[in-house]
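One chain follows as structure tokens, the form predicted on its own.
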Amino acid sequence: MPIFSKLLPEGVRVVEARTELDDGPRFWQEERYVANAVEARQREFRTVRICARQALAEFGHGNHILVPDDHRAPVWPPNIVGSMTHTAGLRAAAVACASEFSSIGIDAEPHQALPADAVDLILLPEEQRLAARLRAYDPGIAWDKLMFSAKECVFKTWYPLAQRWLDFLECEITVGQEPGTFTARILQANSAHRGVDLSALRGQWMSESPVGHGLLATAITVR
């Protein structure tokens, strides 16, 4: 079963790939965004869009051209919400009807600790202290990397609704209320958009294997 099928509710269509795909049509509108990129980047860009189109086919949009907007977020068909992620060993897309969900965010990361020089740029002091406490309790999880993934997931959920940037330090992640869950508190003053309160988001997470192996995955849905 795909990782994100375990994290996302019924009604969300998920397609994942563990190897690169190259089937289906190519669209110049997409290809131009990676025309100057290295071949590995072109393959991952193409594969995650093939996954997305396979997911979209269930909703009648199997040939939708997924071009990035100014913030590199994919532009989905009308009345569809979705999210994509790609990392070493996984490409994934999740889509659903906008009549059921306001937004979706998914993210996957290698299950490794954050580089030491990145911690202060990504985690608030409160989050760093929480990560240290959790690491003492369970050293099998890269808690700082999990918080990073959760913040990436939050941004992918937040941006389609808010249409503005959210910095890593404008979001506070709390992990540990229940196994496999996290909450995100948005620290911007105005966090209500299109009738949806985004001041606090709740997500799910899982790890494939202990720290140093496999992947961490996070997911958020907003009804």
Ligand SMILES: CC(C)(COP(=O)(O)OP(=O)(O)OC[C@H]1O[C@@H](n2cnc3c(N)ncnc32)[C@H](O)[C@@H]1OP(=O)(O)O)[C@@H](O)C(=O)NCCC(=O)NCCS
Given for the second form:
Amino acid sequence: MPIFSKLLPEGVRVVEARTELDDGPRFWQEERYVANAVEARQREFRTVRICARQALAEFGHGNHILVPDDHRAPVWPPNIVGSMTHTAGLRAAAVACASEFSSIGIDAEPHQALPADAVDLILLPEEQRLAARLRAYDPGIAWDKLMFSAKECVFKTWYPLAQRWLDFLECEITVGQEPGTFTARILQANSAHRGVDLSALRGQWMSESPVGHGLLATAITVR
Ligand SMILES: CC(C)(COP(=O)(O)OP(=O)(O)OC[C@H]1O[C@@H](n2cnc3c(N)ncnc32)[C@H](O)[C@@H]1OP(=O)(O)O)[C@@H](O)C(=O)NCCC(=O)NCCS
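Could you switch over to the form predicted together with the ligand, since the one displayed so far is the form predicted on its own?
Let's see the whole complex now, leading with the same chain.
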């Protein structure tokens, strides 16, 4: 079962690949974005788009050419929202009808602790304290990395609606209250966009195995 199927509600179509795929058409409009990239980047870019087209096929858009916008956000067909992620060993795309969801974010990361020199750039002091408390209670989860993934997930949910940058320190993640869930509080003053209140988001997370192995995954949907 796809990892993100466990995190996303009914109505969201998810397609994942655990190995690279190369069985879809190549579109020059997409290829030009990775023409100068290293081969590994080209392969993940193509694979996740094959996944996305398979997911989009359910909504009648199986031939959609999925180019990034000026800020790298994928341009979905009209009336579709979606999100993509790629990390070592997983490529995933999730899409849904815009009449049902305003935005979707998904993110996957290797289940390893955040590098020590990145912690202050990514986590607020209160998040660092929460991660330390949770680590003492359950050392099997890389809580700091989970918060990082939740923030990337927030950004992918936020950007298509807000069309604005959001810094890692402009969002506070709370995790550990209910199993498998997190909340995100956006600290920017204006967090309502296109009639959608983005000031507080709620997400789901899971780990495949204890820290040091497998993946961490996070997902957010906004109705
Ligand atoms: C955009 C970002 C979140 C993507 O993360 P990543 O490390 O490249 O990892 P992933 O593989 O999980 O995601 C890549 C996909 O994200 C999507 N993406 C990139 N920019 C995006 C944006 N502005 N909005 C929505 N989705 C975006 C794309 O689909 C991309 O895949 P593609 O390049 O093949 O098209 C990250 O690069 C970034 O810029 N982060 C800084 C902003 C941030 O996270 N702030 C935290 C706010 S709390």
